[in-house]
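Read the single chain below, which is given as structure tokens and is the form predicted alone.
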Amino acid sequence: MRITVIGTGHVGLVTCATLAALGHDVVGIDSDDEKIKTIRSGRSPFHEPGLEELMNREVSGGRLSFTTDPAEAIAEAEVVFLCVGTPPKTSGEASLVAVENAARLVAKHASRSVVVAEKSTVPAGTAQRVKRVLELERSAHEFHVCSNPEFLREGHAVEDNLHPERILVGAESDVAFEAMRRVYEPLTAKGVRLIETDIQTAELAKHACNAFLAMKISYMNGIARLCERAGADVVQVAEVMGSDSRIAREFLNAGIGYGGFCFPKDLAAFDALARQLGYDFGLLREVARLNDEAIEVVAAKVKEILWNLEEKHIALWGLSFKPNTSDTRLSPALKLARKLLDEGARVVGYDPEALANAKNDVPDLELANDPLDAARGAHCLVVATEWDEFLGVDLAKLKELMVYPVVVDGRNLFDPAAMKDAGFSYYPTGRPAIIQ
């Protein structure tokens, strides 16, 4: 099929690459000149695992391109989907200018009927909003509107697109409906289930799921806390919640609290939503509040170990808000960097693909080129994302370099066992510590 996919972010990047890889003659359209020159030069924007491989491999083939102009992009598509941002307001509600600037080019350069696919995580009713715009701009053509939400995970994208667990699509046309399985006809044929609704529904799961997700994290980072107090094992009570089928081991690890532009913003959107409707759904800032909790809990104990954090050197493993990403928007780890360097710290971060976005968010914040030049006489070392390669440092190396051998884990990183037979005074996170 001739594919169009607009905004070529974290989510429209992926879509075009593995939606050309799936067979489909795709182009890529940004108003972003410096972006579509990164791409068409066979760079992606950001840390992607095998993104750019993809991407490359679908553009040598001659399935996939990439543009700034519209009508070039959009004028023989027989779908369209829209990946634009859908930034937060002040209030929490989901900015939705980039989504009908999107649904006015399709109105504008389309040459047929066409298909237009809301991917971007938008509240229900979006779609009929769209519609609107369309049939007010172009009533010449016939629009059909879907929803069609992503559920991929930063780091693993690309996977979760070629080998997703479900695909939901919502639509009200035999058209849409029909449009949706040719795209994807390439996996369903493989076993994976298509999931078909009214278009509400599949907006509104959309958000259901997100925030149903930050919750397990959140309500863990609660468990942790009271771990902390019983002097149980946060971890050994993930594993015997996650042995329960009704409940799952995934998004069960408690930390420093989820992090990213989704959860963020989606819980937010969902709560406004939910009072435009006239229902107070309390529970989801009950989320939000527990996760920035998690962060102030990490600051709180680095500052009780070391007393005074003036004139004190911190070590920061992990930048960005996850591994397997460059992405650090919301990252709770620079949340927390923020917090000690106006405590007077001196932070020194590591991290392996966020350094440059990282130091650009806080420009303060001392950038190391490794995770022991990092340490290099340092009074505290933070763990605030989990990336494996930090379970590859010698602590041994680690400890000779440090001044005082103190790990602060807010990800429960590490083995306890191996921290104190390595001389370390450990301090994770829900789990006893370990003072030496």
Ligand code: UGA
The other form holds:
Amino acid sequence: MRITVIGTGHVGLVTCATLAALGHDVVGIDSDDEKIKTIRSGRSPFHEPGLEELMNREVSGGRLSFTTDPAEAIAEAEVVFLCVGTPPKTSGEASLVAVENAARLVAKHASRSVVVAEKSTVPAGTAQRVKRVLELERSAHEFHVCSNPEFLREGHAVEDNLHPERILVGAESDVAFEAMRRVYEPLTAKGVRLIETDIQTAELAKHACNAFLAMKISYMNGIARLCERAGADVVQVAEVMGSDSRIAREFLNAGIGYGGFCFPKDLAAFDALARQLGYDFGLLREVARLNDEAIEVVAAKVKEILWNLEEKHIALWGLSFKPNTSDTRLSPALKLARKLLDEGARVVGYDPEALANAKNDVPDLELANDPLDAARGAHCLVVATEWDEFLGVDLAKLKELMVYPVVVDGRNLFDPAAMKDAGFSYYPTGRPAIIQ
Ligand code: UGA
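Please could you give me the other form, the form predicted in complex with the named molecule, since above is the form predicted alone?
The next block holds the full complex; its first chain is the one shown before.
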């Protein structure tokens, strides 16, 4: 099929590459000239495992191209995916200006009937707005709007798109359903389930999924607070809970909380939508409160251990919002860095992929080129993001380099017994501390 993807951010670029890999002819369009230049030079503007290779393979194969020219990109498209950003306003609501503008571009440049698929995460009711914009533009062509939310995780995005657990399409016309069945036929032929609903159900289901996952994390962070007080072990509690198939083990890891550009903003937008619809969904705000508290707890722990933070050197391992990404947007690690810096500490961070983004976000943060370098002369090491690389660090060397052998593990990355054997005072999250 001839497919156009508007917006080549994280969702859009992965969508471009994977739809081309499924055999479609795909054009990706973005108004950001620099971004398109980078992509055309064969580089992804962000770190995503497997993306650059796939993108370059499909470009060389002739199925994928990129442009900044909407006329060229949209004219012949059978399906246009809207993958533009929906950043939060100060009220928490999602800003839908880019979605409206993208819809207008489609109406202006279409030269045939088009299926318009929303992929960006949007509040329920957005598709009806998109439909209205398309009508008001008085195009000579027919438009069929549908919702096709993505469920990809950064760091696994290519894999998630090529082997999804399910595909969700909300539509109100057979033309739209039929087109989306054709788009995803290579996957459904292999047994992937395609769930079809009305449009607002699909839109709302996406927010419901993300809010639920965020709730699982915050629930466990609340349990961690109880475990810390009761002397229990949150990791073992998670194992027990997760062995119940009704609960499932994923997303039960207590730590310094969730971040990234999805959960925090989606939760706020979902809460705003609930209020607009006349329902006070207070649970969502409690989830966000527990998430903020998770960072406070780690910061308080560091302060309690080190007493005065002025003139203390704190090593911070992991700066991205989760492992396997260079993305630092709303990263709990950077929120923690700011807090420690505000208290007067010197903070030296290390991350395998996110150093440049972190420096941009928190200029006062000092950076090191490897984990041991960050810890040289440190009074305390805080693990903020659980990169596998940290597990390979020589603990004896680490201890030798530090002024105080103190590790605060905000992600429960390390094995407490190994930390004990290596002679560290070890403070995990929601598990008994080892003080020596
Ligand atoms: C999330 C969802 O997982 C995807 O399904 C969804 O498509 C995506 O948002 C989106 O809406 O675009 P992502 O933001 O890439 O994906 O990251 P996750 O892997 O979900 O992690 C989110 C945050 O939760 C991270 O900061 C992570 O460290 C934290 N987390 C995750 C925990 O603190 N504990 C856990 O047990 C799991």
